[in-house]
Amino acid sequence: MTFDFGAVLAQWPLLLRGALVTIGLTAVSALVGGAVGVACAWARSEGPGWLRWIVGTYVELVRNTPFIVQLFFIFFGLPILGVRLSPTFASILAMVVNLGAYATEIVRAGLMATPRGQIEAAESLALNRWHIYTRVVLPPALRKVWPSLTSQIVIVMLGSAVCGQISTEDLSFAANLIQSRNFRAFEAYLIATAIYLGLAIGLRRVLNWAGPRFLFGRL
C-alpha cells in the first residue's frame, strides 16, 4: 500500500474553507452559548421557581442525548412545524443549545462556591441584585470554573464534525469530499484528524489567554 498525501493537500482551499467554517461556528456558539449558560445559571440558582424548573428540564434534556440527535432533530424535525432552517444556522443553533446546557451546570457550580459573606458586603453597600451578580459574584465564579468550561468548548467544537452529515461545509464535510473524490481516505481523514488537534490546542490557548484579560482577570 502507498500513500499520497499530496493528493489531499492538492485540495487544500476545500481545507481552508472548512477550517474557517469550522472557527466559526465555534466561535459564534461559544459566544452565544456561554451566555445562554450564564442566564440559565442564574435561573437555576436564583431565580423563582417555575423558572428553575423550565431551565433544569432544558439542561437535562440535552445532556442526557445525543448532540447527533439534537442536530438533526433542529434540522430534519423542525421543518414539520413550519421552521426550516440552513445547515449553517442549524448547526450554530445545536451548538448553542448543547454548550449552553453544560455551561449552565458548569457556571453555576462556581456561583454556588460563592462566599456568602461576599454577597452580603456587596448587599451592605447597597448594590442592587444585577451589579451584584456581574460585577461581585459572577466574575470570581468564572475563574474557579474557567477551566472546565474550556473544556466544554473544546469538546463541543470537536463534536461540530458531525455537522457535516447536514452538509454543513465545514473541516469533516470537506475531508468527507476529497476522499469521495480521489479515494483516499486514509490521508484525508489524518489530515483532518491533524487539522483538528492544532484547532483544538490553539482553541485552549486562545481562551486561557482571553478569560484572565477580558472577564476576570482585574479581580
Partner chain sequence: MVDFTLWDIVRNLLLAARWTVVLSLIAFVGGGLVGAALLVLRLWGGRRSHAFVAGYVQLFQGTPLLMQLFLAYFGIALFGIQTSPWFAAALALTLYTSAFLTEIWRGCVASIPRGQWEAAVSLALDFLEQLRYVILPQATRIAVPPTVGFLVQVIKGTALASVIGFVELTKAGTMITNATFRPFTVYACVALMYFVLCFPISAWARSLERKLHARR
Contents of the next structure:
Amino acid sequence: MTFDFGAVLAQWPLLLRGALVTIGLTAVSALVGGAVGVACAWARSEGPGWLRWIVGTYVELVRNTPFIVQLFFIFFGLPILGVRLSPTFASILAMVVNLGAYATEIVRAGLMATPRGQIEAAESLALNRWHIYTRVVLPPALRKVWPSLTSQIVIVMLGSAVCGQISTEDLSFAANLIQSRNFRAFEAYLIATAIYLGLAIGLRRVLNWAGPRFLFGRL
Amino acid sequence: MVDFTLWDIVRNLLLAARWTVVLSLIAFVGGGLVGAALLVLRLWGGRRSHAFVAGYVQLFQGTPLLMQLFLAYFGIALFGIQTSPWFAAALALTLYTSAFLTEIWRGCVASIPRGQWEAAVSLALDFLEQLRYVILPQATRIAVPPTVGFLVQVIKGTALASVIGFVELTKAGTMITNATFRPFTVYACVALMYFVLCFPISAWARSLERKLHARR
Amino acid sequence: MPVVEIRGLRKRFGSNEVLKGIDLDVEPGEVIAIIGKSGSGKSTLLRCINGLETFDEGSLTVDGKPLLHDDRAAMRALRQRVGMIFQSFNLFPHLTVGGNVMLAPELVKKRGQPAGAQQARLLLARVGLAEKFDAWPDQLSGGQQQRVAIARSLAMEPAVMLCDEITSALDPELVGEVLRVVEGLAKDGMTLLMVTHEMNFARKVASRVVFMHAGKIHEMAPPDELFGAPKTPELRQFLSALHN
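Can I get the form predicted together with its partner chain as well, since the one above is the form predicted alone?
Below is the whole assembly, all chains and molecules, this chain first.
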C-alpha cells in the first residue's frame, strides 16, 4: 500500500478553484435560503390558513426527501417543463430550496419562544406588523436559534458535495477530475475531505462571528 | 427503447426501495451499536479516549457523507480486498450514523443532573451500575425522540450510496430515467417514495417529543 | 372634553363576563388609580383602552376618536395617543436602553437619528437614567428597566399613560424610584390611569380612585373620601384585608 499525495497536491489550482466554487454556492444559498426561511417562518406562524398549508407542505416535502433527489429532480426533471438550468444554477436552487425548508422550522421555533409581552409592548408603541416582526420579534429569535441555523448551513455546505454529480465544478468535482487523470482516487478524495473539514470549521467560525455583528445587533 | 408504463416505473422503484430499507436498517443498527460503544468509551475512559471520541464525531460531522463513501470505497481496495459498493456503503453509513448517535446520546446523558450520579456513587454502585441502573433509564427516555428522528437522516443518507454504484432507490431512478427519458416522472416518484418512508417516522418522532415535554 | 370616554363596556372570556358595563370619563391631567382584588377586571379594563383586548359591547373613545379593532391604521393612530407600561417591563433585549427609547419614534414618527437620540437622552435624564443610554436592558435592575420603559413610552408623546401594576414585579426597595418618576409625571400634568396595589401612593397622587369589584365600578371617589369613608361593605372588606 503506497500513497502518492504529491500527485494530487500538484493539481492544487483545481482544488482551489473547486473550493472557491463550494464557498460561493454556500454563501449564495445561505443568504437566499436564510431569507426564504425567515419569510416562510412568518407565513407559517402569522399568515392566512392556505399559506400556512402551502409552506407546511413545502417544509415536510423537503425535509423528508434526500437532497440528491431534490437536485436531480430540479436539474433533470424541470427541463421537461421547459425550464433549462445550468448545473451551477440548479445547484444553488436546490440548496436554497433545501436550506429554506430547514431554516423555516428553525426560525419558527425562535419566533414561538418570543414572550407575548414583547409583542404587546411593540403594539402599544403603535408599531405596525412589519416593524413588529422585523425589528422586535425577529432579532431576538434569530439570536436564540443562531447556533442551530449555523449548523444547518454547515450541513448544506457539506451536502453540496453531491452537486459535482451534475457537473457543477465544485470541490468534489475537482477531486473527481484529479482522480480520473492520475488514478489516485483515495488520495484525491482524502485531500478533498480534509479541505471540506477545514471549510466546515471555518464556516462555523465566520457565522459565529457574523451573526451578532450583522443580524441581531448585539455581541 | 422499451415502453415503460407508469406502473413499470413504480414497480421497479419499489423493488429497489427494499435495498434502501435494508441499507438503512444495517446502518442504523450497526451505527447504534458502535455509537453505544463510543458513548461508554467517552463516559468511562480517560482524557485520551474522550479526545478520540470527540475527534471521531467532529470528523464524521464535519465532512461530506459523499466523501466518506468514496473513501470507504477506494480505501477498502487499498487493503487488497475485493470491494463492493454494497459493503463500502454499509461501512461508511454505519460509521457516519455512529458518530451522530453517540453525540445525540452524549447530550442526553449530559442533561441528567449531576446529583443523580452523586446519589448513585453514594449508594456504592460502580460505574457500569451507575450507568445501567440510574443514568441510562433516565437518559433513554429523553434519547428516544431524537434517535427516531435521526433514522430519517439515515434513510436520506443512503441515497448517496447510489453515487458509488449501489443500486437502491435513487440509483434505480437514474437507471430508469436513462431507459425511459422521463426524468420528471421518475424522480417525482422517487421523491414520493422517500417521503412515504420518512414522513411517518418524522411524525412519530415529533409526537414522541411532544409526549416527552408534556410529561415534564 | 374627556380624554378617555368609556360607555357601557362589556367583555367576555367565553362564558365568563369580566367587565359588566363600565362607564368612565377621564379628564385631561387627571390621575386615576384603579384598585380591586385580582380577577375584578381592572387589568382587562386597562388593556381594553389601548386595544390589547377587544371588547364585546359598549364604546370607548380616546381624544374623541372611537376605538375600532378591525381598522389597523386607526388602532395605530390611537396607540400613538395612549402609552402603556407593563408589569414585566417588556424592554426589547436586543436593543440598548437608547435604542429601546428611539425605536418607535424612528419607525412611527419617522424621527431622524440626531433628533431621536437627543429626545431619548432628555427622557432618560427625566427618569434619572441619563448615563445608561448605551447600557443593555439585562444590565439594569428591575426598577431601572421600568424607568426605561416609562421613558420609551413617553417618547411617543402620549396624551394618556396606562400603568398596569408597574411595581408588582419589583423588589420592595426598588418600588420607590419608579413611583417617584410616576409622581413626577403626574405633577407635570400627564393624564394617568394606573392599576396599582400601592394604596399609599394612590392616596397621595391620585385625583380619583376607582374600586372595581366583580367586573363593575363599585365605588369611585377622590382618595380621601374613598379611603376615609368607604360606603360599601365590599370596599371596607378589601381595605381591611390590606391592613392585615
